[in-house]
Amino acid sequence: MAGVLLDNVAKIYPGGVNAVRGVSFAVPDGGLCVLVGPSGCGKSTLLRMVAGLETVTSGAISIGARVVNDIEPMARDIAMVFQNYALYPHMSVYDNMAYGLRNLKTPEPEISARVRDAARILELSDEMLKRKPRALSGGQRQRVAMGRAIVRKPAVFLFDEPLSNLDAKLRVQMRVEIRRLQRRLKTTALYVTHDQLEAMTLADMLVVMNAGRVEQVGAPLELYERPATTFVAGFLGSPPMNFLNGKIEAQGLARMENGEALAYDAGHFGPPIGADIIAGVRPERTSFAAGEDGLAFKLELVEELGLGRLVHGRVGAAPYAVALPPGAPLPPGETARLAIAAGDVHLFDGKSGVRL
């Protein structure tokens, strides 16, 4: 096994397209690092550079103690699981899983032992090993693709949106299986997804990317509780963080665009008086006030989610969502007041969006 180090890695395509811009982070040995961000942010390009499927314009990629920039993919000691499974349709499941080992001239008895061990881990029966991929469900095909990676016993697993072709229920099931498998094998893994829920639940370490750059790196809950930018705050969370524009009126007090006051914890944030700010509040950190205190809220829609209620509305002109537990009372009319504790308010710079 081995860790992965990216040192100021960049990728510029012909025509001056900057797909990846000076990315640096280190994945510890045995860790599961998830690269997450919107489509086009550079996460898949970065993964393909680690795999050797894309050249590195500048910077260095190391696997273990070895810089691999100029090393062929087959010699990098990695195994990749793709979005489309990439199985050979004319081969049996067994032969699909054995194919890479045969290319490496591995003795057939060892191939058989590795394939059957991986099949046992992934709950692929002997009968299933005889089938062709077309006779398998989407989830079973993904297990075969994972099995093909496992038998290689690589230093690093690379996952490129492996669950995006599955239905919602199967995605949840496979997400749990991938996490359980990675913990059991203790193999370093890089996992690319655009799904923030998938990223939060899988990762030991989360890398949020935007426009080719890294916005923030850290443990999932760390990023959720202390987002470095409004981009991270708005990307992580379902529903995302609410944002309200305003100005600092006094230490511990901001005046919102709708003219109302919002208290914040001056011990955590110290912007100067008069500074333009963006106040952020998580939907689950908001409730409805019993009296006349709090921000005025106009209710527009209630979503019943089973696990809770999501109340959509507006504070002034800004959209605002309130997440309530199941059975929590709703406001009696279309208007209400929001109760927001000062310690639950995040402050960001009004122009740059950077956490203050």
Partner chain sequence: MEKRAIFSNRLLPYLLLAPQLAITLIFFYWPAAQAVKQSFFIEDAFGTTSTFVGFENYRTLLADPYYFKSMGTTLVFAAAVTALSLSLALLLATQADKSLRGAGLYRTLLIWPYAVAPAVAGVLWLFLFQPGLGLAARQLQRLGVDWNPLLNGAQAMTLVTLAAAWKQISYNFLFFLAGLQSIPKSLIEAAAIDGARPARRFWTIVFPLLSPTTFFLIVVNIVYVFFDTFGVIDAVTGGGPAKATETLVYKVFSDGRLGGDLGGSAAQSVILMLIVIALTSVQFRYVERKVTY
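The form predicted together with its partner chain is what I need now, so please give it after the form predicted on its own.
If you are looking for partners or other molecules, they are not here, because only the chain is given.
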């Protein structure tokens, strides 16, 4: 059992690509930390540095109390689940799971007990243990890869997009299983994904990355409710947050680009009058107003989701989506007014995109 600490970790690949630019965060012992961000933002690189598969250009990575920068992967007490599972194709499922223990010269009876224990937890039958990986379905291979990770009882699990090769239904199912398994084993885990929904549902702690940097760290709901930047605000949540440009006109009131006013919660230190801002409002926090107050909305398209409706349109020139709960009526015409509570407006700096 051990936490993971990253202190100003950076990675420059030999070709000169600066993949990770000074990342710091701490995963508490037993926590499940999800690294999320768009493809190419450096998540895998970061995870592979924790695993010891890539060298660390600068900064320090600690597992437990020990800095592991110069320690070989095998001595780091970690296990990793790869996106393509990386099962040894010439070995049976049993041998795949036993491989790590055999390398540690564990006695065969104990290996057998641990492999069967893991197989039971993961619902892999005895008959399946004898098969080669190629004779398994995608979901079963995924379980074997998990099994291989858990039999060694490592201090830290590392997952690199382990579900992205599965179909949507299986992905949801395995997501729940991974969460359940991690809770049960109480093993610290670092989990990489580009899927914000997977990230939100799995994480105790969410690290949002963008272009090699950490944008924000925190509990999923915290990030969802108080995104630190427009990037985080736009990345978490589906459909994404709506953004409208404007200027502060008075404390608690912004004048938007289309000339209309939007009220917001002024808070303690509101932005100065005249400042350029970006106002962000979640689609599900927007509804249609009964009266003539609120921003003017021009309806363009309605999507039926079953769980509700998504109404796409524009406020001025900016695209804007409204998520309606099931049964909520659509506006009668092509234009409508938006009802937005002042408390639901997020304000970001117009230039840097940082939360105000």
